[in-house]
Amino acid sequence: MNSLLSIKDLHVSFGLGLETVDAVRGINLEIARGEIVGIVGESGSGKSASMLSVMRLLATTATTRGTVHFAGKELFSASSKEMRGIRGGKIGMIFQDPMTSLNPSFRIGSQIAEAIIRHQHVSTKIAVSKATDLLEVVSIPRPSESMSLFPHEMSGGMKQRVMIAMAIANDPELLIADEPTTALDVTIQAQILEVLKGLRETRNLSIVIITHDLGVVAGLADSVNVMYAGEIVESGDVEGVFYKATHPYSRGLLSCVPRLDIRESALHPIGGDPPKLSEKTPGCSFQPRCKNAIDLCETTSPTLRSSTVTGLKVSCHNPMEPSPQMSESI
């Protein structure tokens, strides 16, 4: 694999008073050039924390260990000046909420142009021209007129497109999209996903998409990593995870997705609550909620390893059998 981003044994912890919260617990991730990788899981599973650590945008209370290589450069040892060039230049990021990510006091054209000037050191005239072109790339109608709008004059979908335009303004090699379709209706979600697909095809852009929406992953990603309690519990190509998942948590997520093609299909929510990440447990983090748990799950933490049955990587002492009816759970 021609890896663009390589994450090895990444740990992220936050100090909260006398407690330490281990938000990310030793994940490994490889992203190839031109690949779209999905990271899915419940809120608090460590999805955003892992990618914010790559950008070195975590709070000062956070500590990280492990290694992150981007295009051969180790990011945790990079200087602040080097990271300022990488953030927004080589790696773009779409943050969770476009409503709060854009400055309400400035027109959207000047905000995009500012990112271009900062990294490309061009004149304001050239930056404005490029910003206008970017609005057309992300399918904003009447881009020249839209340049003069303030954020509050745009819909949520339009603001999200502006965020995408800012993220790709300097032709990054990697785009991190953190919940890019949250709070958007399904029609706008589909349009945003088409924009991201188009960027991969026209720019050979690698994309990491962080989401809790399995439908988004199914329609966009090449591979998917399922996270639970700061760990990757199952990973592989999208079709494999959706149709051959054997980890009880992955199967639980899939059973929570409503189907339109099955009449009166029942949803089966995962019982219990996620673990408290400040408490260290010797066994599997999912064991208290798992109907497939065995004695070993209480005492020994499983490791992520390849399955000879499914071809996926799974972290489970007692994985479920792949079901020929698995597609009915999606």
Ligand SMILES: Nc1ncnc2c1ncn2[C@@H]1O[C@H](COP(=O)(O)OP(=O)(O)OP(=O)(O)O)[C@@H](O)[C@H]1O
The other form holds:
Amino acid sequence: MNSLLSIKDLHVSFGLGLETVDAVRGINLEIARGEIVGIVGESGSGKSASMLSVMRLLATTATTRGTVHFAGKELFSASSKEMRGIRGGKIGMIFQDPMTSLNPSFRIGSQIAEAIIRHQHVSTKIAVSKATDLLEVVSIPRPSESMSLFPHEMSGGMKQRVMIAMAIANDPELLIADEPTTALDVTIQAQILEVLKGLRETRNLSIVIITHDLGVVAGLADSVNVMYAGEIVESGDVEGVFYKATHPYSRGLLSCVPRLDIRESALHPIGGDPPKLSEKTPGCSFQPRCKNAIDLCETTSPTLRSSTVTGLKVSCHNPMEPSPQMSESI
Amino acid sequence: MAAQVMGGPLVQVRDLVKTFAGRGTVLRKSKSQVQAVAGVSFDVLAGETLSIVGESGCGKSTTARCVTRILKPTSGSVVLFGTEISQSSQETIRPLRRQFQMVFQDPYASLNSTMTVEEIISEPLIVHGFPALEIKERVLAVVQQMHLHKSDLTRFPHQFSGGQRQRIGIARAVVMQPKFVVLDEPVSALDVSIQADIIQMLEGLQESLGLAFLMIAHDLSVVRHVSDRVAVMYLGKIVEIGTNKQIYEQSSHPYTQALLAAAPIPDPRVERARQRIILKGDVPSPANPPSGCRFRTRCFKVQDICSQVEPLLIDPGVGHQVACHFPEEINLITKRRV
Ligand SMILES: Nc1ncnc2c1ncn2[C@@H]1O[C@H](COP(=O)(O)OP(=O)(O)OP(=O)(O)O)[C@@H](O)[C@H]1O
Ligand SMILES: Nc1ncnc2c1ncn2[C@@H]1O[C@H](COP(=O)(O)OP(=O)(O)OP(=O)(O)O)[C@@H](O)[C@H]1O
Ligand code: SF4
Ligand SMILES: [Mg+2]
Ligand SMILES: [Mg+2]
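Can you give me the structure for the form predicted together with this ligand, which would complement the form predicted on its own we have just seen?
Now the full complex is given, and it begins with the chain already shown.
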């Protein structure tokens, strides 16, 4: 087994008053060293919850089930002390909300240096010099002067770069990036994506990137997982998912986005809304919106299996034919 | 969505300027002025969609708010349906308001949470003194058009999803059957599967009501799909304006080109084979814009003249215009695999 991260049958539920929200419903995920894995899916599908649970950073109202092995170590049974060493050490994380990881009242230089000292036990002088180098790595202009800025003195794109610098400060093996470019303008997004690609190249860093932007995944990821209502409904290598997907939700997702390079195409909305995660249904959770549904879909929930046709894993009783148009160039 | 050119533009904006008193920072207490919109001119024709794109803070919303007179322009002219409204009192504008409406980005914040959907949608009709029977008919018609249920009318905004709320906001805007609707990021806050829904409905409305849209957006793919013409803004100015084809396939301003090159395409082979333009640095502060060309600090074609002489758009009409000393047409969009 040479996976760096191996998630098995992960479940996450939140207690909300009398209700239970089943946010993640049994996902499996393997991430190899140096691999960039994309997780896509609509808002509320459990992308953040699944990765926060790996880091054991979920709210106390959450209950988690399953196993997570990181570099051979099971994380759910690790001690809090061990977790503190792993978080921000071997696993770096960029959060969806930048202000959760930057403290507004400290200069960014000292925040990065402190993160280095916490894990590497080096002198302040060495930590400061490492922090300055990191700002250079993430392309912050005039790194030594920028060390003394406060977060509010920086633009969104600059803050995002500082967050990346913090996340990689201790030379992690895995970077979990939750919507790292969503709040940014496209020209800044392009800069950040270059930084991430560079890190994989130079450090053989593994990256999990959570995003709702299929274009970002198309350009960056080696493999893609499509999530719907807490489950992975289709997964495989990036070209497979983009050109040969057969799950009706993946296909819906791919054909509802307008493309920069095509004008005339009509959009095909999926229609309907995602299910309430507090309500349990016996069948496939996409069934109420699915145009391909058969009787079985209403009563029995499908499981993720390898498709001999596409080489992808798909969770569907009645997958679609691979689209000849999508797979034309393969 | 073909534009019909009949009897002059519906909306004519000339040299629009909006200045805000700066917020000042901890370091610099002296309050500088922010010229959020620094001389913008464009027309909107009957039945067309003109989109304004550009990065955060470039003045898109401020332009929209000046055109709909939510804000009072500092200077310049805004002519709506033949009437100059840039400095008019709200009193004078009120009768015109039947004909233009605005839809906001945030479907959560823009609807009054204490009102039912029926009250929200019928409010503009009541304000304009429509008879009760007609109000009922119009509300029902628009609710159907937006694929909402009759039973939704008695519910409150918080009982709806984001996409449904945006449909309610749009229903409210079109119930008066206006000629012109300003949409400020109407789909940005929504999931892609819901976006497609709203875009289709907007297209349907435009066709059935002959509406003109001024749409603010930052997603260049969405803009390509819905627009007849596109204006690209940078730091308070329009740097390029033209038809959909001119902007997407014949762009000539380095900034437009950088935007197009940076917008990801959801197709791995196409996306990985594209020409990249990675700009240096960040957008400068609008309180202290660069001399000459405002884009010069990030431009990959910058020359000495760019810091000395401001490149201007020549004529504000409907042609393809580029504010650059060294315009050069490039098609950055790799043709689709086919
Ligand atoms: N602390 C919490 N308490 C209760 N429910 C929660 C909590 N955090 C998340 N949830 C619920 O769990 C589900 C999954 O949330 P999650 O944040 O993982 O979604 P996501 O896929 O990351 O969405 P987005 O794209 O909006 O970030 C949602 O229904 C959400 O409302
Ligand atoms: N009421 C205000 N007071 C002071 N400054 C303002 C005000 N409204 C906007 N600004 C400033 O004017 C500039 C343009 O803002 P505007 O909201 O028009 O940008 P935008 O292009 O719509 O950006 P976004 O894409 O983020 O919505 C920004 O620098 C902004 O900070
Ligand atoms: S005028 Fe100069 S700086 Fe401005 S966009 Fe053109 S080449 Fe670049
Ligand atoms: Mg999330
Ligand atoms: Mg805005």
